Each structure stands twice: as C-alpha cells, then as structure tokens.
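Below you'll find only one chain, the form predicted alone, shown as structure tokens.
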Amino acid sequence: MAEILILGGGMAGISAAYHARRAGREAVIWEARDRYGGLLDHFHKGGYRFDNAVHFAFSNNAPYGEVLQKTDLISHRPEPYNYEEGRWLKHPVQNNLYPLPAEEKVEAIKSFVERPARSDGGDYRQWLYEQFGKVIAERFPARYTEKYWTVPPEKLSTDWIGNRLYRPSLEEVLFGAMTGRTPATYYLPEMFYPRRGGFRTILDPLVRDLDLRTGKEAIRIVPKQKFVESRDGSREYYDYLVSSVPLPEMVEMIEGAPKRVREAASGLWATSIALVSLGLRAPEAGDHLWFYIYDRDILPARVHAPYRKSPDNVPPGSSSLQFETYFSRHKPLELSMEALLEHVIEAAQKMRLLSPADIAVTDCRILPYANVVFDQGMTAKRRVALNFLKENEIMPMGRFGEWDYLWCDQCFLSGKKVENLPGML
C-alpha cells in the first residue's frame, strides 16, 4: 500500500514525490513509460540527442531556482527569430517590422494607430485586432494561431494569454520599422540548459531515493476503494491519490463517473507535434537557436537548434535542427510521417538552413500530447472534471493534470502542492 500514490513520472510527479520525502511521507510514483521524464525526456539517434522539442529551464520562483542551481547550465539570451517569404524578422515581429518594403510598414503602422478600443470580452481574434491592428494580427499572430493552435483564432478564449505576447507602443512599433537595432522584448531575459546529458538531467537530483516505479500504467481507478489499477493487472492502494495523468483520460478511468462529466471531460483536447528531428555533419545550420514560421505552405511552426542549446547534443564538428508541426482533432496531420519528412527537407532548403547531403541522421515521431487548448467554453468544461477530481478527493498536477497552460517551472510548482495533503509538514 503507498501512503502517496503518484501517477506520472514527469516534472509535476517528481516534484511531488521530492517534495513528499523531505516531509517525511512515503510516496510511490507510477510511470507508463520505461523511464521518467514525460515531456523532459529525450531520445538518441546515431550519435545525436533530441530532446521531446524545445525545453529550456527559467523561473522566477525560489524553490524552481534552488533545484537549477543543482546542475550545470548553459546561460541563453533569448534571441528568437520569425520566417516569413524569405525575410528573417526579429520576435516579436508587432514591434519589428524593419525588414517588410515601405508601404507595407506604412500600412500596417496605419492599422495599429486605427485599431479597435480595448475591451474586457471576446475571442482571441478580437484580443489580437485589439492590440495589433488589423493589419498585424492577421499577418502575424492569426495565421500563427492555425498553425500552432491548429484552429482560427475566434475559436480561442483569451485566458491563455498573460504574458506570453508583447503588447508594444507606438513608439516601439514605430522604432521597429524604422531599424534592426531595436532592444529586446522578450518575456524572459535569460534562460538556461543543462550542459552536458539532455534537458531531463534537471531532474536527477530530485530522483535520487524516490520510489519510480516504470512501465506501471494505470487503467482503472476505484476512489470508494481506493486502489488503481495497473496494465500488468497489479493493484496499488493508497491513503492518497495525486496525479498528472491528462485529465480526460483520468475520468475516464474512474469507476462510476457520471455521464455529465465524461462528456465534460470528453469536451477537452490538446494538439499533438509531429516531430522531425535532422542531424547533420555540418558544422552550422541556419543562424539562429530558435524561429518561428508563418508561411501557409510550411508545414512546421516553429524550429529550433538543438546543438545551439548544448554542444553536447551532437557530434563534434557537427549540428541538428528540430521542427515542430501541430496537427489536433479539428486539423489532422494529413501527410505520412515520410512525406512529412521530404516536406520539411524541401521547406529547410528552402529556408537556405541545410544541404541535403549534410543529413547525417534523421527521425520522425508523434508526440500526443503538446498544448492544452483553450477553445471557447473549455474552462467550464475543465471546471466540472476538476471538480469532480476533488469529490473523489484526488489531487490532480502538471500541465495535463490541471489542464493548464504551465511551464516546467509552474508544473514543478504544482508538484509541491503535495505539501497541501493531510497531515503533510
């Protein structure tokens, strides 16, 4: 029996679990996978390692920061790039409109002057009209949207948002057209990678003693009972159930949920990347460590160099790219993974980032799970599966768990909720 029963062995799980033996309480984690590490993790090919796409650790937050001190760190000034038709502008491009010709800029500073008064209500769409202009959000942000979201913007909510898109002035916007040499206005000033073994080495030193118990993957939960129920046909009973599990496939595991709220949960979905990942012999690929691209008939959103993180993750003298499609259930992935392979060597020839013959290596994967949607209606929908999460007094943690937009320092946050538990110190 464990007295703390985690599902999931990724960041959330392990914080959890970490955070339960320094107060002196036994946790079991169960992890589906052969290893720990979710979305953290990596894979090698030939000599190459990639990680599950872009990872890079940053945080204000204490706890977060304690554990990166821990290991061995890159420091990166984030530098992001955008691709559109052959032109490379700075992120973000509403405050970096120097490279478009004249009359472009002209029409799209026009639009920004122009654009809608702000309100407290409306879709996403309305939000980006809002604060860019016209002219900008459709160019820019919106065809992002289908891209990266897989749906139109006027199908998102705006809870989302925060801080993750740069509200500039007129002043920036003007500045920006007028010259390259603009100051950064990212949303973070420095981020971090591990020098040396893939990002998922930031979780070492939390692993160490716990209890990880690989490929256990829950298929049945009994909260009356309190016991859940593993593919190999064992059974674990708890005092106490926490988990990071995604939350639709959580209810649909717990026996006697009501018909209101598997078709509540049912109501949620996330978007999924298909993953190509290049090794090259190549000493350089392109110019930058990450770039996002608008072009309709590119299939990747967004791209970034896995070598420019560390050099550790590629063969001396050699570099790597990684290109990152969404597709979801309201936009399927319609290109076998070998088309999509061709596709994305002919769009980075296109891009001048590669020659063909430089490809050392190459790998085409499915990630299920990359981006909870915020589509309208889906926080209500969230709400009553959360809610009866907490009937069945179960814990849930992590981006999938809560069903959150959260970073790898938010679900290492949400992990330590476990300190909230019963008796915890």
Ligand SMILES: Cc1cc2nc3c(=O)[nH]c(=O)nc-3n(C[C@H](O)[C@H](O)[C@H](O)COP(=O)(O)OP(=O)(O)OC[C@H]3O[C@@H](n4cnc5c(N)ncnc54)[C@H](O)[C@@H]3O)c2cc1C
The other form holds:
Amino acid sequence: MAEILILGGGMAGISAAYHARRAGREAVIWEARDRYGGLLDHFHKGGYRFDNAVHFAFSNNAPYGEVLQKTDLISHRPEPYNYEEGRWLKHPVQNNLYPLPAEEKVEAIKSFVERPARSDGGDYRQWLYEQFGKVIAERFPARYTEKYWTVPPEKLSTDWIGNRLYRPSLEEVLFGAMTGRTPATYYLPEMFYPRRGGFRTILDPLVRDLDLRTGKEAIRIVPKQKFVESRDGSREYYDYLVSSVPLPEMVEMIEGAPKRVREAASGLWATSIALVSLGLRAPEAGDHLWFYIYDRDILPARVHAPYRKSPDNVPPGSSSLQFETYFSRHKPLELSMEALLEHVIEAAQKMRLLSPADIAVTDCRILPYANVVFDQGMTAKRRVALNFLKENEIMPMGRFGEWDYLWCDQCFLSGKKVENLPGML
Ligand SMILES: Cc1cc2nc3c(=O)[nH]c(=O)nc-3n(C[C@H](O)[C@H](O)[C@H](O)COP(=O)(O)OP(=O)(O)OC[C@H]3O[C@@H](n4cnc5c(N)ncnc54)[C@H](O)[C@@H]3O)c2cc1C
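Alt. form predicted together with this ligand, vs. the form predicted alone above:
Starting with the chain above, the whole complex follows.
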C-alpha cells in the first residue's frame, strides 16, 4: 500500500516524490524502465556519453534554480546556428540574413515590410506570415516545422509559441542583413550543463532516499478500488495516484474509461525522434554547440555536439555529435535505422562536420515521445482526457502526463503540485 503512488521516474515523478517526502509523506515511484531519468537520461557507448537529445538547464523559477545550484554546472551562452544549402546563418535567421545573396535579402526584407497585419486566431502558417513576411516564413520556419513538427504549419495552432520565436523589428532585420555583428537575441541569455556525469546529474540532489522502484510498468488502473497493476503481475494500492505516463496511454489503462474519452485521448499525438549519435576520434566536429537544418534532403532537423556541452562526455581529445530526426503517425520514418545512419554520415560530410575515418562509435535509437503536438483541436481533446483523470482523482504531471510543451523546470514545478494533495503541508 502506497500513500502516494507516482507513475514515472522522470523529472516530474522525481520532483513529486521529493516534495512529498519533504512534506513528511510516503511516496513510491513506479518506473517502467530499469533506470530513472526518463527523457533527461543518457546512455554510454564506448567511452562516450550521450544524453537523450540536446539538454541544457535553465530556469525562471526560484525553487528549481535552488536545486540547480547544488550541481557543479558549466555556463553556456546560447549561440545556435542554422544550416541551409551550404550556408551557415546565425540564429534566429529573421534578423541574421547577412550571409544570403543581396537579391535574396532584398526579397526577404520587402516581404517583411509588406507582411500582413497581425490578426487574432488563425493557424501557425498565418502567424508566421504576420511575424516575418511570406518569404522568410516559407524559406525557414515553415520548412523547419515540417521537419520538427512533422506536419505543415497550417495544421498547428499557435497555443505553444510563447517566447520561443523571436519577433524582430524592421531595424533589427535591416541591421542583421547588413552585418554579421548582431547582438544575441536567443530567448535565454545563459544555459547550464553539469560539468560531470551528464544532464541527469541535475536529479542527484532530488533522488536521494526516495522509494524508487524500477522495472515497474503500470498496465492497468482500477480507480474505484484504488490500485494499479504492473506488467510483472504485482499490484499496489494507493491513497493518491499521481501520473507522468503519457496521457493517451493513461486513459487506455484506466478501467471503465468511456468511449468518448478514449476517442478524445487517441486523437492526441506526439512526435518521436530517431536519434543518431556519433563518437569521433577527432578533437573537433564542426563549429557549433547546436544548429538547425532546413534542407529537405537532409533528414535530421537538429544537431548538437555533446562534447561541447561538457568535455566529460567524451574521452580526452575526442568529440561527438548527435542528430535528431523527427517522425510521427503523420510522417513515418522514411528509412531503416541502418539506412538513417548512412544518410546521417553522408550529410555530416556534406556539412563538413567530420571525416568518416574519425568515427569511433555509432548509436541509433528511437525516443518514442519527444514533443506533444498542438494541432488544431488538441486542447479540446486534452481537456476531455484531463477531466476524466480528475473525475477519477488521478493527478497528472509532467510533459506527457499534462500533455504540454514543458521544459525540465516546468516539470519540476508540475511534480511539486503534489503539495496540493489533501493533508499536505
Ligand atoms: C529533443 C528534446 C530536447 C529537450 N531539451 C530540453 C532542454 O534543453 N532543457 C529542458 O529543460 N528540457 C528539455 N526538454 C524537455 C525535457 O526533457 C522534459 O520536459 C522532461 O524531461 C520531461 O520529464 P517528465 O518526467 O515529464 O517525462 P519523462 O521524462 O518522459 O518521464 C516519464 C517517465 O515515465 C515512465 N513511464 C512511462 N510509462 C510508464 C508506465 N506505464 N509505468 C511506469 N512508468 C512509465 C517513463 O519510462 C519515463 O521515465 C527536451 C525534450 C526533448 C524531446
């Protein structure tokens, strides 16, 4: 019997157990895998360490900031780049058009000046036109959307954007077209990464003394009798149930979920990542910590250099790169993993990142849940699924439990919501 049973041992689940414990309550975490960490976990290959895709720590909230302070962190100034047809442009492209030929800059700026007036509502393509003008919108973010979100922009709502895309003034667009000496406008001034041990190390201050049970995959939930069953046949009764399991899977597991709720939940979908990681004998691989790729004939959307996050991620004198190719139920992965690896190595040569002779280790794997997709109608379906959890007194948390575009700091706060359970604090 668990007073508080927490499903999932990622950032949200660990945070929930940590806060429950601080409030003097007994919490048990069930984690399906044999390790905690979820998306922010890492793996080793040869002497190389790779996180599950690019991960940095940043926070605008004080409680998470305090936790970060307990880890020895390297500070990085975000200076991402963009690769397009052999050119490298500073990020974001809209105010860094400098490397483009003059005619193309003129066309882009003219379209920026003539962009439609801002309107309320509309889809993401319309939003892009209104922010950047048609030329920039179509050439960069719209193309990137098809690679990263796996659908054309008109399929997306605009609920997720927040401050993620920079909206420059005309002066900034003009300045960035005339010179490469532009100021940084990335939405975060500073990002952090553990000096040693990979990104998951940020969980170390939280995870001590928790009742964390790995290899426990919840497969059936009976809210009326307040128990959860695991794939290994065991059963745990609870007073309170908290879940970071992906919302559509959660609904499927709950006994007695009505058809209407199941249908709504099955309409929620996320992107997945085919992750290709390369450990290299060479001391350098390209010039950038991370960059975005716009070319349609190069499948990965984003690449980062784990050795630049921290040299602790590679053997001395070595480097490493990791390539993220996104796919989904709306855009299946076009290649087998072997073929994708070959494609990535070829593309990396084309982008002058490496020589194949330097490759020491390779790894290919799938991350089934990457980003929840805000397609049209998603928020209504999500509301139906979340209301159903509420009716069954199950508290959702985390990126996939709440089904939201949350970063680690937000998942930390999401787990902290256990403090709202009756009898807490
Ligand atoms: C490509 C990419 C880059 C990112 N970069 C950053 C970044 O730079 N900075 C940042 O702050 N955030 C970043 N994020 C977001 C961050 O990874 C997530 O917000 C966070 O890790 C999610 O934590 P979570 O606990 O909600 O979910 P998860 O990490 O997914 O944890 C859920 C856990 O539940 C377990 N589980 C699933 N089903 C069951 C079941 N039936 N029974 C028991 N356990 C189950 C899973 O195994 C998993 O361990 C990135 C995300 C992606 C995809």
